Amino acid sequence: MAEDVKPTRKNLMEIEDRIELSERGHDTLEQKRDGLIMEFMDILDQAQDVRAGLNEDYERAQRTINMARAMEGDVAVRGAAAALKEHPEITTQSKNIMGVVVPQIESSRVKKSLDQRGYGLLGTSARIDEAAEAYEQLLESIILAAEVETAMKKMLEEIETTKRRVNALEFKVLPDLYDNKEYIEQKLEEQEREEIFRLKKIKAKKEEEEKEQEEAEKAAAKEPETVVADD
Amino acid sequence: MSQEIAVVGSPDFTTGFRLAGVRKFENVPEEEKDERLDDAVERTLADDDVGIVVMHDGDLDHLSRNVRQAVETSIEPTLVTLGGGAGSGGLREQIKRAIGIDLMEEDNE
């Protein structure tokens, strides 16, 4: 690539600019990851204590409905759990960490009461009621992971490319511009360097030509006869 | 916007949270898995509707991978999935590639 450039002063000019913005570029970069990584890894601790007590509600609510289904029959769980009228809904909103917009899930009708769950109360169990409790707590640890794991699933992109912008300005812009700086600076040397010898040269010749006309001359001054007689 | 938590897998495992009110669910019986999760998970990605995709870890395994990708990273709707460790659902593949170390490794020993 070095050899793509005009050896010119005014290219020399231009990526001294560049290298100074990229070199800017580059370390607000670097600050920008490093800020990124600090704050996903508290991220990171508060999705695992989040993935823990996930683990714990399923196994819970697998326990209750798997006890419901024993005592009550597949069918008639299968029966409740068609029945219900409400249903849980989520609404997201966006919080803003270092330039990456990460959701934050609000929830709503996860919880019910009795009444509310809308199968007969006559017709089922106290174990029902146990399973459906379960899993709408299940649910809501649910949402709460989503919310976590969705963050954490977009600061590791946002890390991911700013990791590769750093790398390719650090690995390959930077060390380019510094070849073409360095290629251009040579460059001129070497045109400096033989615009002197030029320069020397016409010098050497220069005074050559006066020394052979002052010869000239004096050779013309001792016999003007001759030079008039040539005329 | 208000969206709907989904949740895809065999009938088993989706009883329990249509119990819980969740109205969005794909029931997959488990000899079927191979031939018919991939469909139902593309159908469920592809709702508008739905902000949550609820999985078993283990019904990840039946999915193409073409599939498993698309919902292992996708980030509306997100993929909780139940029943695997922590780093389930692609995230730990994704640490070791963004920061360059297993961060979750401690985790599953």
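Rigid core (definition): largest C-alpha set, two forms, superposition within 1.5 Å. Everything quoted here is computed from the prediction, not taken from an experiment. Residue numbers count along the first chain shown, from 1. Compared with the form predicted on its own:
After superposing the rigid core, the C-alpha of Leu174 moves by less than 2 Å between these two forms.
Core-superposed comparison between these two forms: the CA of Gly79 exceeds or equals a 2 Å shift.
Fitting the two forms on the rigid core leaves the C-alpha of Glu59 displaced by at least 2 angstroms between these two forms.
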The other form holds:
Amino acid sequence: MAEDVKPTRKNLMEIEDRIELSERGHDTLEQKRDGLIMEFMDILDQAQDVRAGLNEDYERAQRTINMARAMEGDVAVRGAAAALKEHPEITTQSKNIMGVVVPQIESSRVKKSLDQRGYGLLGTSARIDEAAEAYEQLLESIILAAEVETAMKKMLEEIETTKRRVNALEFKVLPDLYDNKEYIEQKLEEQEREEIFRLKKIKAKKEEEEKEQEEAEKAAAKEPETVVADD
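The form predicted together with its partner chain done, now the form predicted on its own:
Only a single chain is listed, so you will not see partners or other molecules.
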């Protein structure tokens, strides 16, 4: 509360410094918030495209696997899947976007050539090849979607945190500082007026005393001198 602040010029200067610092911080956070929102919108557009592509890849993978099962049977499909020796590898790194650390997922050994899939070409058909290729593409889409979705979540969390800080400065910290500054200025003005009034009274009293002394001196100067006769 403003009443809890001592109305001194030292406190006034400290509050003015805090106001200046808080205003600069508020402007900086607003710029960061706006920049984060722009980056988030770009990632959101990318996420929508990735989701659409993921759905298409999933539907294609389902169609090809169903066709392979229908043409080759579940045993042949499971056998081809079990023949895989080199499994995909995923590594994660990080990148910085407007001060927000987001993951960057790298994958390897996802898409393979026919001879890298492990199953024999003579015992399988093109249906299994198509299903394998479709699922390899689906896996890459899933990895990309995971990267984009995680980045979007982290960006959104940082936006909310920054918005709370902006609101705290705008609606709590700065108004309190402005109130404290106004309170101290009013109190200092009151003290100054009281001091001026006190000095005026002292001056008036001094002038009155000087006037009375001057009148007394004049009166004394007008009194006749007493003559003492000789015997």
